[in-house]
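Have a look below at one chain only, the form predicted on its own, in structure tokens format.
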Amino acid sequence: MGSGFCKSSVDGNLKYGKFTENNLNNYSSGNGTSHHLISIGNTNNQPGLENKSDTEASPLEKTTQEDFQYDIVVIGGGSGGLACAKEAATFSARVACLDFVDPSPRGSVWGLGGTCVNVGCIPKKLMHTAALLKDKVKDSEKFGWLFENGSITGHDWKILRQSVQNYVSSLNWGYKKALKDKGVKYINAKATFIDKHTIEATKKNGNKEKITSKKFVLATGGRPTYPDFPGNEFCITSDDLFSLKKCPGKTLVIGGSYVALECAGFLAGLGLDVTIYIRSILLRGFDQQMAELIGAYMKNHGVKFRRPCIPKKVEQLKDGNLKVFAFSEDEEIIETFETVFVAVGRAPCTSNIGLEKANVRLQPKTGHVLVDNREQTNVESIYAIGDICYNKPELTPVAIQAGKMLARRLFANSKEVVDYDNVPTTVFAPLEYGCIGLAEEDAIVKFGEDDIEVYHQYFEPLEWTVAERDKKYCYAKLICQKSKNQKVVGLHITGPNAGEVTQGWTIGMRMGATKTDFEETLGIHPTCSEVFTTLYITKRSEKNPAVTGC
């Protein structure tokens, strides 16, 4: 979950298709750079942002609190926006939540709930689970299960798609009901700022209304970006994949992001022919040793990699298939696929919604909103949470926490702010990868190699033993700072259920756990998580960390 190359013309229209004016919680301008950038002040020190507007108040702004229609209006109905709106309503605030989804270039739309629920975490993990079930069925023969016809006969994409979409639709309905039950006014409309206390809401039928509020919260998230090459209009993104009516078939995945690896992984697990084109490294921003383990596991399980490889053009053939032209180490590659899926990054949805009229400052290169440690922009009446915030983790739980805490500060006199250190996350690749804290490379940069001790071990999940799976991929390591009593500053694991394992250790990391604390913690046997209680081999010792037994 965490992250462009999409190009757009000066007026904000994608090269391959003109778009109407987008709102804040929908499609961005593409390359992550807003076309309404405000002059940046103190960009290197976000907490130092001045919490006041640099413009003279308009007549609409010169009102008393009683003149505003709402105490707070949340723009964006994703995880963070919904959490903020519902929390604010519990304190008797007058709350409205606006949400509107502009179609993707391929025409995909969805309901209330944002990226995670509709085109992200939820459908992704359900399809990941579908792929894992294939391996479990195969393993079951070694555990004594008998099959009349010997093996699985195939997979029905339509059944999986419909089952996933049915569940997602139930969540969409649930969110609407939750807003109503909390007394939040839900408005399905695009929002454009007129000034710092006023927006114009445009509904699907074109009807417009002005809405005033004492406070606004930007919670509009991001959208996938597109590579800049001819034929990118034939590609799909995560906005489209989970609702495809037809099985993707032979698929090319472009990118080395976590979205790319997760989607390539479950497509291959469903039995499809999958190739990944990667410009340079896997999982940029993550621990590179762990990233390479994931790549090796996927390659060993049928995913083909071309690396380094840069796509140059996509052509649609008469039969509907796609011919892809690329270069790999000065060699021209020409291959044909049924689907080309791009996952090269995401851009914040901050363009073409009037932020310049409210004088909200953005990061000039990426278009992200600049906020301080209280999620406040440079404008006293406007806040921002979630993926649109500059230099914040782009994760659903982070947005939810930020939304709740912001509402409590605004309406319940709370002083608590989000702790952005030791944020746990998991990459749901075929071999799951969970982590908390610093990557090994980052720890060395921050503390120096001499002050870092890395404890590591390969391990074999018990359920993999009878199934005779390869034991060289499940791996755990703790990164410790020697000068701080071996305080654990990074935890990393690849293996089954890595997300569940990682979540359990997060509280210890937040409380400053040391290597001794891990050693004195009793493990649950036999589990994968217990490996962290028994690590003793250091990288510095150069001893072999191979699997030694249960």
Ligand code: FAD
Contents of the next structure:
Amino acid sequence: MGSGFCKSSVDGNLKYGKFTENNLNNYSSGNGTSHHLISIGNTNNQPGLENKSDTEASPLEKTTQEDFQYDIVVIGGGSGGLACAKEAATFSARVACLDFVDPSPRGSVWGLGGTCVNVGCIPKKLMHTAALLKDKVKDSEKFGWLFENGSITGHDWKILRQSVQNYVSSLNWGYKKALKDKGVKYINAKATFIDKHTIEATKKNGNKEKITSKKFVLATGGRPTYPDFPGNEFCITSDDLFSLKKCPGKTLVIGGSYVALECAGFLAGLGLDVTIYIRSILLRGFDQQMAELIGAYMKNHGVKFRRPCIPKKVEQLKDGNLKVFAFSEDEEIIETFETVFVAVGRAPCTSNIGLEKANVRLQPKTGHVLVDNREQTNVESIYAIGDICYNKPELTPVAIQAGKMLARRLFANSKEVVDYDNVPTTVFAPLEYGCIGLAEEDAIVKFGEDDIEVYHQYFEPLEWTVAERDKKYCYAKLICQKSKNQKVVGLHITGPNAGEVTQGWTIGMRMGATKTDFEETLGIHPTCSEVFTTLYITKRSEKNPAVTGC
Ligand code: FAD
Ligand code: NDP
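Can you return the structure of this protein in the form predicted in complex with this ligand rather than the form predicted on its own?
What follows is the whole complex; the chain from before opens it.
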């Protein structure tokens, strides 16, 4: 992963089969079941929205704060949008935040909070946790726990789904309350631009209102794309998985990156028969040695991989099962699954919301919004944050930071901008992988092989010793730039709690820590994270980095 952490889906992903970009981003207006508009801050003096006439001239020429209903309108109540709206409200700005969820092609809808809360990080991590628990319960036998007949009897998807959705609902409610506590009015509607200072807000019942604002923040996020093959309408995506009424059963996962590996991982961990079709490499953009470790671990834990494998067609059988036709190295493969889950990338929600009427410039190939380092689009009154921005990491903390900092710059004279270097991230696959900074292959390209030193070591987490788990998967490496006093430019770890480990080291990386700084840092024993304080084997030395004991 480059230190700028840039990923994008600049390829055929944006083409759809029966689902077109059009219908993915513009499900028929008024049919959505979850729409949200919140207005925040000092709204007492605003004219009633309901009284606004549809024929009223759009206030293109208006320039003073008093002429607009709002100082700022945030479109999108996800991670970035909520953070920006709440932060702006703390500076007494008149703020509105619109949020609206179009149903997925399979009809899934959800509440306030965006992708992360409803169909992203939160339900994913909870299901990942559920899957990990199985191994922990199993491990606990070795620690002396007893089970009836010595085995786990099964897993109930409905209980898990209900627990996860209950928690997500409590978060939806919590967001509404937090906004209200800050003086926010919540308006439940989908935004479409009429001009650069006016949007039309369409509510669930089809009622439309015009809303004017001095400034707008686009924070509409992204939605999953569908591969372009016949029968893609029978497939589900991450928009649907976490709220599926029934257990997905024998599942095919298509895709080889974050979403595919994480979801395939927890489904297999829950005991399902899972196959992944990978068309090329695992985790494009990430350190490939680490990506292969994750793949090997998953394979060893029951996930079946077909690679390279390109799906061509899905047919629904009479019994509801799905027959999948694919090609793997010129050989035709036909397999039957209960569920086909596609995770082939995400497209920004920037079409069919009138951005052309506001003259907002988009990246022509991907449809992402082009912004400068201050989240400013080419239109003075319109900003953009989060997943819809071109060449920015699609991660929740990035969207939140961008939203908060934007609000501070707009309303509190702040000059701070988001630092996109050393963005930490973790892939929550069954073997977690955390990283900060450069992949080894990127460091070689950037600095040349002679100028980098790679320190590495396999390690054995304490909790894996008694359980006698395999020693060949937990691995740590530091990539250092020799000519810069061995400044650490890449940190990578696979193992339990890699997210927690990686988060802790991020501040050191941001502050320019060198290999000596890592060595002089005292470890916490016994932890996985301490491995970074004791690395001494270089790849160049060709010494064996295998686990050595205590
Ligand atoms: P979103 O959270 O997508 O919010 C956009 C909101 O705007 C949505 O509610 C949408 O319905 C609404 N909207 C769209 N158009 C309109 C309109 N015209 N009018 C009104 N409202 C509109 N990131 C991590 O950091 N860690 C993880 O572990 C992680 N796991 C993930 C797992 C999955 C399966 C997925 C899909 C993503 C995951 N991500 C993770 C990425 C993370 O969820 C996103 O980066 C983050 O949610 C982006 O925030 P956002 O504010 O840009 O957009
Ligand atoms: P990505 O764009 O990261 O990866 C898409 C994957 O699908 C690639 O493996 C790609 O293969 C494959 N693919 C694309 N098109 C096709 C096709 N037509 N047929 C078969 N395979 C195809 O998308 P994701 O959905 O995995 O993730 C989106 C973003 O969400 C991530 O970049 C990340 O920022 C965020 N996220 C973060 C998480 C976290 O922080 N833990 C978790 C989940 C998501 P190829 O390499 O060949 O192009």
